[in-house]
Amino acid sequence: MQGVGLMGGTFDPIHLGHLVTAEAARAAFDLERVIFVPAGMPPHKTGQLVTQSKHRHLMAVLATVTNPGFEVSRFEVDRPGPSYTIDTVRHFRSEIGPDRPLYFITGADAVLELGTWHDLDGILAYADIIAATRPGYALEQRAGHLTECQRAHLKVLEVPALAISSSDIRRRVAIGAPIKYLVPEPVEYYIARNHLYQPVAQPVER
């Protein structure tokens, strides 16, 4: 039975590193599809400037529309309050049923902070975690803060070493540097057309 992957994140903006990671996970774990779930109100970014969710959601749609194995969900965007992973995996577990494999895809850096996630054991009761790492990154040696039971739900996936980050893309746009080939072309056009990441303060979404 093919599984389902959830790719959570702020996606501010979505970039090629996100897409490469999702496709690598889809192939390695025989996933029927990967569902991108842009965060509505990221609890770990309280007080920080975050682009409005409508823009982040639309950029995710533009970036994934040509891949039939990708979908974009509005679950976190539409629900009120902070976007906690436990609520997301519980929702999708109820949608796909109890027996189908469910994975939450994230980066190795996020795995190092798993101890701070809201109800980690609850999350792992619904889904395993795919940790995307660059080749040679010894994640297992850095995951000593997790219990043996928690580590059993952690699947390590090496992906091509693309040193791309959303924060660097925002910085490059603000200083007028090119972002071509760092984000999908439709996302590049969307950012320019909507004047995102300009060197003026954007409103914090509430």
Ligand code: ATP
Given for the second form:
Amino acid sequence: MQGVGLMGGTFDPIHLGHLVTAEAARAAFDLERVIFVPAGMPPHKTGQLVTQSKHRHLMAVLATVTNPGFEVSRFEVDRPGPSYTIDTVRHFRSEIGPDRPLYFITGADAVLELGTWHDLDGILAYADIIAATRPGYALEQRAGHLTECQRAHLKVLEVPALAISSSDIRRRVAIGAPIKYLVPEPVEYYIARNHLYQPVAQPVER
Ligand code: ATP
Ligand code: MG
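Since the structure above is the form predicted alone, I would like to see how the form predicted in complex with this ligand looks, so please show that one next.
The complete assembly is shown below, putting the previous chain first.
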């Protein structure tokens, strides 16, 4: 029975690191599909300005449209308030039924934060976690704070290293540096067309 992968994230914007990771997980775990779930109001990013979810969702659709094994869900963006992974994983578990494998795919940096996730044991009752290697983040060290039982639900996945991050892409756009080949071309055009990630004009003192 083929499994389903969930790729959660802010996707501000989606980039090739996300896509390579999702595709590597799909192939390695023989997943029927990977569902990208852009966060509505990410609980851990409330202190930062996050681009409107309509833009982040649309960029995820543009980026995934050429892969029949990829889908984008509106589940979190349509929910008011902060999204918790436990709610998302419970929702998709009930969609696919109790028997099919369900995986939540994350990068190595997110593994360190796992201990802070709301109801981690609840999440692990519904889904295993695929932890993808990410340049600059040592995975083994990062799983040290998890219990043995929690670690049993953690599947490590080697992905071709791509040191790409959304924060770096936002910074590049803001200073006029190229993002070509870091994001899919339609996403590059979408960002330009909608003037996303432009530096905020500082008020001039007179
Ligand atoms: P930001 O810099 O704004 O935090 P990000 O690039 O980390 O953005 P997120 O939307 O925060 O992107 O990440 C969504 C998921 O994708 C997380 O689990 C993250 O660890 C993973 N991820 C992001 N970039 C990569 C990458 N280059 N390689 C592997 N995994 C990645
Ligand atoms: Mg991140």
